[in-house]
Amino acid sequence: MSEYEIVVAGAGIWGCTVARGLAEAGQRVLVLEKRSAVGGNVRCETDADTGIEIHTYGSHIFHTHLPEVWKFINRFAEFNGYQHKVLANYKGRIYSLPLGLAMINKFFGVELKPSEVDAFMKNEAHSSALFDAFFRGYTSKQWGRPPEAIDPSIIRRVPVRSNYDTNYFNDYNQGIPLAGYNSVFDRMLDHPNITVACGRAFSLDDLAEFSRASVFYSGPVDALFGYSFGHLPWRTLRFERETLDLPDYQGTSVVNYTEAEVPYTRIHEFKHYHPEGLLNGTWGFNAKKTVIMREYPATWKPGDEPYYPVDCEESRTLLSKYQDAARKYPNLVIGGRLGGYKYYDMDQSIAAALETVAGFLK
């Protein structure tokens, strides 16, 4: 192994950004993905009943105001514009995320001009009362708290739209790549310079085998050193997959449940993602099924996927330890989301393995 100046470890998105990065600049690069197939918690399948494309670890939307990340992406992906739109599930009613004149509107039966949320938000009443419907229960689940614990003043710090906008995210560039996401891993890692070995897991005695070259670790920081202080805190997902014999569940990709009492947070249905592959068939989509997936958020334990890290005095406190061991290794750069245990969207993993790249390189 000894011919590699750079082994990337974990080929999630920023494992395989910071491979391609080195790998033009020259380096010769091996890439370790303990799992069978690269992409990591992005990776996805296609159906093989309806055609459809599913997130095997739940819905991953690309968006960015980052220019340098949109060009970047886009020399291994072509996009078809999806923009994202939620809705929330209250009590059996839909109403639009996020918090706007939509919402607003439907949840008290007003119509209310722009120039009147501000006021209307500021009264104590209406705030309370759409703190209580769409965010109490699911921030609940979704973190494990109970519903009295969860601060009723987060809701003043959630931005409020005066407007009927309901996309998801104000990122200007959106989309789902038209190839689906395992191609632009693929591409990503389609190099002379790029050696990629799947089912090669990376521990901290592989340092030794590996001490003439560059190590980019992306994998829990906390696994990596044998959890010798003990495990950080994780939130964990689980998945119930379903095929329906319906055309559509439910109209659209996502759809939050915000009630403490409905065990799951959301409800994907994937076809959606595909605009295109429902109005020309070029998805190869079955017209007559369609496949649904509830999530369930969970307490990581040992054995368990890492989802969401745990921002709280505990998780800080074990971090520092956890940095301040990988110090000790000149040789070991530690990133991404379970590297660097931070809460990154897919285009500010790309964002920080750029910066990684560009400082590795000076």
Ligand SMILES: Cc1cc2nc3c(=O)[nH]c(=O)nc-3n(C[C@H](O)[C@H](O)[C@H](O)COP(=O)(O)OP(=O)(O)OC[C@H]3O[C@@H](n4cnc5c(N)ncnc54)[C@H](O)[C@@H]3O)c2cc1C
Contents of the next structure:
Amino acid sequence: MSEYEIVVAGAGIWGCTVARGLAEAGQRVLVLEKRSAVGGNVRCETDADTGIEIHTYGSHIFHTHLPEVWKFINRFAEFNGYQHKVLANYKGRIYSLPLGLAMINKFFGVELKPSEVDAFMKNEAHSSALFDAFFRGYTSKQWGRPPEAIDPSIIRRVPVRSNYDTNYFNDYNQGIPLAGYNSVFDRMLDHPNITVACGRAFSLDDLAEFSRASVFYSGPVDALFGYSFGHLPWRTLRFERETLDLPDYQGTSVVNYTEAEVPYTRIHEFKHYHPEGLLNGTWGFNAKKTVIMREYPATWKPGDEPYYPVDCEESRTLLSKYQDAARKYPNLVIGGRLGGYKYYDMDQSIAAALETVAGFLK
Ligand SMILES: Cc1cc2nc3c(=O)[nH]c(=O)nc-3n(C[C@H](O)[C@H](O)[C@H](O)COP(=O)(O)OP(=O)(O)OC[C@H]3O[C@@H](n4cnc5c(N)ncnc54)[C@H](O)[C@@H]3O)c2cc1C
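To test you: the structure above is the form predicted on its own. What is the structure of the form predicted together with the named molecule?
Below is the entire complex, every chain and molecule, led by the chain shown above.
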């Protein structure tokens, strides 16, 4: 094992990008992944019954405005051009997100023109009604707080679109890999300088074995130091999957359930991520069945999958203690969402990893 110049611990999108970048620069790279397969939380599985690609850790849509990231990812994936739209179910009626003309006009039963949106939203009664219907309950479920505790002023920070654009993201480049997400990771790691070992968790003790290597770690930073200062708080998610004898359940990939009384936040229906399947019959789109997944947020406890870092004074203090501890290891670089205790979209993970590689090679 000591023949490797680089050890990448954690094969999520951050680790795979680091591994690929350094391998292409001529470094011999060993990738250690705790799970039985690479890809981290972007990993998918093919449903045996329907052939539909299931996003195991929740819906993942690739989107970016960063040209270097788009160029990089396109070396390993061909995208299907899927454009993400999200609907909201409030009291059984369906509205288009994000907050824009389509939602406002349907909710209030009006026909506003773009030039009228600003003044309409400045009226406290209108913004409060929208906040109560679409943000209060959803945010309270997402972060595990009572609906009354959600600060109504957040509605003023939500961007309002004065048009009918219901594209969920502002990024021009969007899509789902035609061959599925797993193939992207297989292709990224397919390089003569890269060796992959799955089912192998990296620990601080391994630093002695790899003392002559540079280690790039993207597992949880508190776990690396044996939780010596305590656990960083996370929100976790529980997913409940169901196969239905229907060709189509909700007509779109994601519907948010915005009322506090509905225990889940979203329902994902994965076949809609591959609309090209409608044309060529792949990905189970023409199958008579569909797979849906309900998403339930919960407070993280040891043993749960960490999903969203919780930004609070306690977590900031803990994080800086772990960051100080990490600085004592000159051959250790910590990154990714778990290492950095930071929410990153996939493109931001790639951008951060490319920057890490460039900094290392300088
Ligand atoms: C619910 C949800 C939905 C999301 N949807 C989107 C989306 O639509 N679009 C988008 O762009 N982004 C989305 N994201 C963000 C996306 O998941 C992250 O950007 C991405 O997973 C970050 O990759 P990573 O490599 O940092 O971390 P991870 O994917 O978590 O990878 C870390 C890897 O390290 C491994 N590991 C942990 N400890 C060790 C150890 N000790 N030794 C070895 N390996 C270890 C883990 O098993 C894992 O494979 C979403 C995130 C969430 C929570």
